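One chain is shown next in C-alpha cells, namely the form predicted alone.
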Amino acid sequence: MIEVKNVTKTFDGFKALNDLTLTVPTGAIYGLVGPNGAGKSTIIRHVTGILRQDSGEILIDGNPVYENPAVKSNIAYIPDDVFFFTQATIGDMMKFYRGVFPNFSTERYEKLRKAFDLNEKAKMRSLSKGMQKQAAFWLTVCMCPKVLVLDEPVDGLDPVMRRQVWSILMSDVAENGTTVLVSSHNLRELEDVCDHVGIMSEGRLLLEQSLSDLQENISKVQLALPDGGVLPEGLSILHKSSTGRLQTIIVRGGAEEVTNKLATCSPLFMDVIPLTLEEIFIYELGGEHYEVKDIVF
C-alpha cells in the first residue's frame, strides 16, 4: 500500500503540493489524473524517493520511502522521458539492472523477448522514443517490483504495443499483486485498466474513489420536458446543455436517485447514458474553473 499523508512541497515560494493525501491499495492500478501543473509528476517523484517532502509522510507498506534503500529496492519507475546510459545497449542495461535489483528475473526477460522484438545489440540512443519506451517496459517488468510507478507510460507507442504493454501490466497485477500508480492524460485508456482514480488540481486531491463508485455517483441524463416544464429543485447539476427541446444534464448522484427526482417533472423522454472518465474529469474540474470555455471569434 502507498500512503501519502498531508504532504506539502514548495519550490521557490510556489506550493506544488498542498497538504496532499492519497492512498493506493495493494494490488490496485491507481490512475492519477489532473490538468497540467496539478502536481502529478511532483508527487510521483516523492513516492519514488527522488524528492523529499517539506512536511507530511510518504509510506509504502508502513515504511518511509526517502533514503530507505530497502523500500526503494522494491519500487520500479518509468518516467515520461526515459533515461539510459548513452553508450549502453539493451543487453548492457539488462546486465546493469540484474546487478542492481535483487529480484530481476532473467527467465522473465527471455519470455518477453518476443513481445517487444527489439535488437538487444542496438545502442539505446539510436532507438526511437517509442522503442526506448518498449525497452524500458521490458527491463522494468523483469525487475519484479512490488510497486510500479508510471508517468505517461504509453506515450509514443503505437496502438498494438500500447495494448501489449497494458496486457502485461494487468497480468502482473493479477498474478503477483503488483501495486501500480500511473499518471496519464489518456483517460480513455486509464478507464480500461484502472480500478481506482484520484483527481488532482493545484497540488491537492479533489476526489479519490474506485472507478466503479465514481461512475455510479455521477449521472448523465438526456430528457425532454413538456411545454413550460422546469427541472425540479434539489439537483446538484454539474453541467447542462440543450439542443432544441432535448436537454443533457450531468448530475451528482446515482442513476436511480436522479431519475426518481426527474420523474416528478413528467418528462416526455428520459434516458441515462454511461459517463466516461474523461467526462467525469472535465465536469469535476469545472468547479475548479477549469471548464472548456466558449471562444467567440
Given for the second form:
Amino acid sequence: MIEVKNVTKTFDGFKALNDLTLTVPTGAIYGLVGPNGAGKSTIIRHVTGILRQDSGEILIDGNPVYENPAVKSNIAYIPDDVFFFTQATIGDMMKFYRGVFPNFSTERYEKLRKAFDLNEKAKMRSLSKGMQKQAAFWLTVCMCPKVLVLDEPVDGLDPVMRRQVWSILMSDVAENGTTVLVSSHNLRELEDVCDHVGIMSEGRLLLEQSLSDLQENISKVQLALPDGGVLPEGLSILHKSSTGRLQTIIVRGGAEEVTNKLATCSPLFMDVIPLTLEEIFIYELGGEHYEVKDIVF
Amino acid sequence: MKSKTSFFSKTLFFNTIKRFWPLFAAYLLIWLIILPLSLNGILSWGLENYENDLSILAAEKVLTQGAVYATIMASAFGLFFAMAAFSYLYSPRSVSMICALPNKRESIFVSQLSTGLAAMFVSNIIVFLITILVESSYGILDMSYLWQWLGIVSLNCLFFYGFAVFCASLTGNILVLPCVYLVLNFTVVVVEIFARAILSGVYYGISSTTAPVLGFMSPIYELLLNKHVTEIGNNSVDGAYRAIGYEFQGWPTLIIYGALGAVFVVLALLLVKHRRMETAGDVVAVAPLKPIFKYCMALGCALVLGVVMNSTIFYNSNNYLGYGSIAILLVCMLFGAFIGYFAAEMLMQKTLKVFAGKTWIGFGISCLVIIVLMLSCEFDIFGFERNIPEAEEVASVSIHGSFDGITLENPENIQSVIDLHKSVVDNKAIYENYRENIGTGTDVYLHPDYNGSSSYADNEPLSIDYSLKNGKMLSRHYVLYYDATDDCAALNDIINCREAVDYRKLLDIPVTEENFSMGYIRYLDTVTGEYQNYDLSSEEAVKLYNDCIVPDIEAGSMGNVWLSTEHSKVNGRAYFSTVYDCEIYIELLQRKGEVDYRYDSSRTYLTVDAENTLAWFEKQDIKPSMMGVGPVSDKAGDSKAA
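Having displayed the form predicted alone, please output the structure of the form predicted in complex with the partner chain.
Every chain and every other molecule in the complex is listed next, the one we just looked at coming first.
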C-alpha cells in the first residue's frame, strides 16, 4: 500500500504539493489524473524516492521511501521522459538493472523478448521515442516490482503496443498483486484499466475513490420537462446543458437517488446515461475553476 | 523494513567506468607520453650526447617536469572526471533515473567518486611501474625520485579531484561546473590583485604591484607558479657547474592540499546527501548559497570591472588617487556591480527579465556596501593609514626602493624609519597635491639634465616592511617626491647608516684565498679615457678586501648610496664629486663537502674618501676617472649601486 500523508513540497516559493494525502491500496491500479501543473509528476517523484518532501510522510507498506533502498528495490518507475545512458543498448541497460535491482528476472526478460520486438543490440538513443518506451516497459516488468509507478506510460506508443503493454501490466497485477500508480491524461485508457482514481488540482487531491464508487456517485441524466416545469431543489448539479426541450444534467449522487428526486417534477422523458471518467474529470474540475471555457473566435 | 546500509554499488561503479573509459584512457595515455615514453626518448638521446650522469637527467625529467605536469594533469582531468562521474546530477531525467534506484545517496556518491579516484590512481601506478621498467632498462633506476613523483601526482589528484567534486555539488548545471571550478581556483589571488589595485587608489600606503600574499589559497596558482623543485648543483674541480640532484620542497604545501581535497570530498558528500534533486539544471544547487552567489558576483564584478574600466576607459592609474579620480572609480565599480548582480539574477532565474520589483533592493544593498566601503577607506575610518608601530613593537624593518633593500634591527635605526614613516604620512596632503599637479600637467618637475635615465627621476618609491615582535607583518608603500619634502634626504641618511652599509656591503663568507672564486676591477682610465679591466688574483683580492675596503666601509667612506645624483648628498658631498667610475667586484664560493656550498659577492665603488683603498690603487698604478666623466650610458644607475 502506498500512503501519502499531508505532503507539502515547495519549489522556489511555489507550492507544488499542498498538504496532499492519498492512499493506493495494495494490488490496486490507481489512476492519478489532473490538469497540467496539478502536481502529478511531483508526487510520483516523491513516491519513487527521487525528491524529498518539505513535510509529511510517504510510506510503502508502512515504511518510508526516501533513502530506503530496501523499499525502493521493490519499486519500479517509468517516467514520462525515459532516460538511458547515451551509449547503452537494451542489453546494456538490462545488465545495469540486473545489477541494481535484486529481484530482476532474466527469465522474464527472455520470455518477454517476443512481446517486444526490439533490437537488443541497437543503441537506445537510435530508437524512436515509442520504442524507448517499449524497452522501458520490458525492463521495468522484469524488475518484478511490488509497486509500479508510471508517469504517462503509453505516451508515444502505437495503439497495438498500448494494448500489449496494458495487457502485460494487467496480467502482472493479476499474477503478483502488484500495486500500480499511474498518471495519465488519457482518461479513456485509464478508465479501462484503473480500479481507483484520484483527481489532483493545484497540489491537492480533490477526490479519491474507487472508479465504480466514483461512477456511482455522479449521474448523467437526460430529461425533458413539461412546459413550465423546473428542476427540483436540493440537487447538486455539476453541469447543465439543453438542446430544445431536452436537458442533460450531471448531478452528484447515485442513479436511484437522483432519478427519485427528478421524478418529483414529472419529466416527460428521463434516462440515466453511464458517465465516462473524462466527464467526471471535467465536471469535477469545473468546480475548481478549471472548466472548459466557451471561446468564440 | 530497514535498509541495509551499503556505501558502494559495484554496478554503478563499473557502469560509469564503462561509459567514460575513453576519458580515463586519455589520462593514462597522456601520462605515458609525458613520463615513461618521453623519458625513454631523452635517455636514449642522453646515452650518446649527455656527458653527466644519466640518472640526473632522469631525475630532472621525473621530478621537475613531473611536478609541473602533475598539477596541470590533475587540475584538468580532476575537473573532467568529476564532470563525468557526477554528470547524473545535471539533468532532471538522469537524476530521476539514478535517484529512483535502490541505493542510498551516500552509496551513489561513493560509487561515482570512486570511478574518478580509481581511474587516476590506477593510471598513476601504471605510469609509475612502466617508468621503473624504462629506468631499469638503462640501469639508472632511482626509486627515491619515482616514489616522490607518485606522491606528488597522487596528492595533486586527490586535491584537484576532491575540489572539482565539491564544485560539482554546488551547481546543478554541467556547463557552470568548469566555470565554478576555475573561478574558485583563482578567485582569492584575482580578488587580492584587484582589491589591492583599488585599495592602492584610495588608501595612502598600499602598493598595487606587490606580489599576492594569498596566492596559497589559489591552488593552481600556488602549485604551478611557485616552483617547489630545486636543483642541487655543484662546481666541480674543473670549475663547471653541474646538477647533482633535485629536491622537492613543496611537501608541506602539497600534503595540506591533499588533506583539503579529502575535506572537500566530505563536504561534497554532505551537500549531495542533502541536495534537493529538483535543482538539476540550476546554476546554484545549494539554496543558502544563492544570495551569496548573487552578492559575490556583484562585488567581484565591481572589483574587476571597476579596475579595468577605470584604467582603460578613464585611463586612471591605480596608484593613489585624488577625490575626483576616486569618484570615477566608484562609478566604474557601481557599474561593475550592476553587471554582476543582474547577470547572477539572470543565471539563477533563467530569464532575462530580472529588472522588476525586489531585485533592485538587492542591487541597492550591493551599491550601498560598495559606497560605504570605499568612503570608509578614503577617509581612513579603520585607521589604516595612521597605523604606524612603536619602535619597541618592531623586531626588524626592511626598506626597499630603487636601491638595494636593507633590513635594520638596531632600535635607533628602527626609530629613524618610524620617524620617516610618520613624516611621510603627515605629508600626505603635500604629496597628493604635488602628484595631482603633475597629473594635470602644471608645475611638472623635470630636471634640466633629464635624459630619460632613472637617475634623473623626480621621485623615489619606498616600501617599508615591519616585522613585529608579535609575529605579524606590516607593509606600506609610498612614492616620495624630492622637491616636495625633505623625506628623501631622511631616507638617504637611513640607507647610509652604518648598519645599512654593513648589511649591504660586508660579505657573510670569510674572504680567504680558499673561498675566493673570482674578482676584477673595472674602471675608466684617466690616461687612455677607456674602460679597463684588472683581474684580481686571490692574494690581491683578500688583501684589498680585508685591509682596504672593510676599513674604508667601517670609516663610512665607501659603500654609500646616493638616491639621486642631483638631489642627494652623503656626508655633505654630492655624488659626482665623490665617486670614481671604478667598480670593485669580488665573488666567493665556500664549499662544505661535496654537495653543500655557499655563494656571495661584493660590488663596491671607489670614492675619494676611501684612504686605504686609494692607497692600494696607487700602488697598483690604477688611475680611475671620476664618475660623470665617461659616456652617459655608463652613468645610469651607478648612483644607486655605489
